[in-house]
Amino acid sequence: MEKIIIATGASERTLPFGNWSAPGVMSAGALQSLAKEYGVIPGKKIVIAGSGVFAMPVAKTIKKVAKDLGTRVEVSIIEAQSLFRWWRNTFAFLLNPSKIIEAIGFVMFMKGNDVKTLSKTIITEGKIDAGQIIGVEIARVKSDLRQDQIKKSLSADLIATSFGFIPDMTLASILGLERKFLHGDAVVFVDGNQRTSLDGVWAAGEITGIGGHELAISEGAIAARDLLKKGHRSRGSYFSTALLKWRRMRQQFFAAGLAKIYPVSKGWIESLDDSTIVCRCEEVRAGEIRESASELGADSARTAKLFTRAGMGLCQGRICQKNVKEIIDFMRGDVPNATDANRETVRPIGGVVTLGGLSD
């Protein structure tokens, strides 16, 4: 029988705001890729906005590449959560001491390279002139992302936004693997050896829960050893597998702590203007999605897509599906099956492609 390990990773999550479809707005991951892979920094006053630890390595990459290029770049980080929330992950830091060193390194780099940071703040609108970003309007928010209505403006010519990552469940949906909710995301359900609900299929990495590349490596190693039955051959193999599972547990504990520090609560929906575009591909606005729930009976991202075309564009919902689902759930309130992890599916046409086929 064929055996496979699926590790399809994740896509970056963004939250919509006014004019976020204008030139000069991109995901933080796209900005990092441009700088790291191609040596391109498409702005001089860059604002990295959202929530989570990803903003720090992006800012570090930008500053380092700019130094190598001999150019001056201003970088500001706008974080939606309070920095004082880090105490919630104290025990996880003790279990993962390397993370303490990593965090200190980032803080020192930010201070030494004049990276400005605003906390408990989000972007409400990108200010444009002649179709180009010239600044941002920002507002203070509570921990559930509801606005405090204290607003001001900052100068910027590039906005990079990221609110963490969403597991890519495309292949898992095609295979019909059982899913569960973990920290608000639908993820593949696996046992202690990374086995899924389907015989001969293992899963590892972000599709079993967002946790970063180190956790993904640990899960992949456990899945591979179980697939090859290495953990059952000798006492030494069993001990190695046990060490891997201990490392995985420590890393999962740290990931769970990050989820508590940087939650993306649904309070952002309350202040979302009806005119704001949610689906960039099809230019579907928030008001249309709300109306699909209140007037047409949409009860999921899929049914909202049928009424509004949100998610039918080039990205096939990778950018907007999570946001559309949360808007629909928010409109409907606490209803049966709204929290069923197996209810929402992403099932484009898929098939097997060999390495030989790709090379041809």
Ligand SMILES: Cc1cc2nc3c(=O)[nH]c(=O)nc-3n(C[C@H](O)[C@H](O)[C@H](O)COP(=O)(O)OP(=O)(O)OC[C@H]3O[C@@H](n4cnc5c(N)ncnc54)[C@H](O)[C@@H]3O)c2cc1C
Contents of the next structure:
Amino acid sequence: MEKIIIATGASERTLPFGNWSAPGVMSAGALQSLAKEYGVIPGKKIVIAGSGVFAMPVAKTIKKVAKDLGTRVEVSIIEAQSLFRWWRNTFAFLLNPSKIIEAIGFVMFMKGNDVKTLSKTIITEGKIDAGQIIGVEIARVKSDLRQDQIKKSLSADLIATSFGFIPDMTLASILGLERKFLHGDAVVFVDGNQRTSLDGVWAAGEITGIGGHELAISEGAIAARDLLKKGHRSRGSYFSTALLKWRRMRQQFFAAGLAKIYPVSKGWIESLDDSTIVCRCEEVRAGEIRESASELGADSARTAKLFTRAGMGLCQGRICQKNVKEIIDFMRGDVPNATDANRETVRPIGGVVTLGGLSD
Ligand SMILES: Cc1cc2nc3c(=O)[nH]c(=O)nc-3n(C[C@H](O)[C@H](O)[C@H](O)COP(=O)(O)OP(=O)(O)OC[C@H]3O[C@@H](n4cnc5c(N)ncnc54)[C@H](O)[C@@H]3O)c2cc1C
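Same protein, different condition: the form predicted on its own was shown, now please give the form predicted together with the ligand.
Time for the whole complex; same chain goes first.
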């Protein structure tokens, strides 16, 4: 029988704000890739906005590449949550001492390289002039992401935004693997050996829960050992598998801590203006999505898509689907249908691409 481990990774999450579809707004991952892989820094005053630990490595990359290129770049981080929430992860830090060193390293780098951080703040609008970003309007937020009224402007020529990652469930849903919700994400349901609900299919990495590259590596190794039946052969290999599982447990604990520190709570929906674009590909605005639930009875991201075209464009909902889902859930209250992980993540487009086909 053929066996397969699927590990299709994740895409970045962004939350919509005024003018986020203008040139000069991109995801933090896109900014990092441009700098790291191509040595391109597309701005001089960069604001990295959102929530989560990802802003720090991106800021570090930008500063380092700018230094190599001999250019000056101002980088600020706008973080939605309070930095004091880190105490919630104390135990997870103790289980993962290397993370303490990593965190201290980042804090020192930020201080030494003049990267300013504003916490409990989000971008409400990108200011544009002649089609280009010239600044941002920011507002204080509560921990549930509801905005305070006090707003302020900062100048910027590039906005990079990131509110964490969303597991890519395309292949998992095509295969019909059982899914569940973990920290608000639909993920593949796996057992202790990373086996999925389908015989001969294992899953590893971000599709079983967002946790970073180290956790993905541990999960991949556990899946591979089980697939190859290692860990069943001798006491030594049983011990190696047990060690891997202990490492995975520590790393999952850390990931769960991060999810608690940086929750993307539903308050953002309350502050969302009806005129703000939610689906960039099809230019569908928040008001239309709200109306699809209140007037037309949309009860999921999928039905909202059929009414409004949100998620029908080039990216097939990779960017907006989760936001559309949350808006619809919010409009309907917590009804069982809207929290069915198996229903929400069906994205039926997929096909086999052979290596021969690619080389042709
Ligand atoms: C820009 C960026 C920066 C990051 N920086 C950090 C960092 O500094 N530290 C950290 O710990 N983590 C970081 N991460 C997260 C880290 O990359 C992931 O945790 C890790 O790569 C997860 O491994 P994975 O195997 O789950 O997925 P990935 O490494 O993303 O691999 C998924 C692979 O599956 C392929 N794929 C997807 N769908 C299909 C399909 N249908 N058919 C065939 N192939 C498919 C994709 O092309 C990709 O090659 C970053 C992520 C991004 C996007």
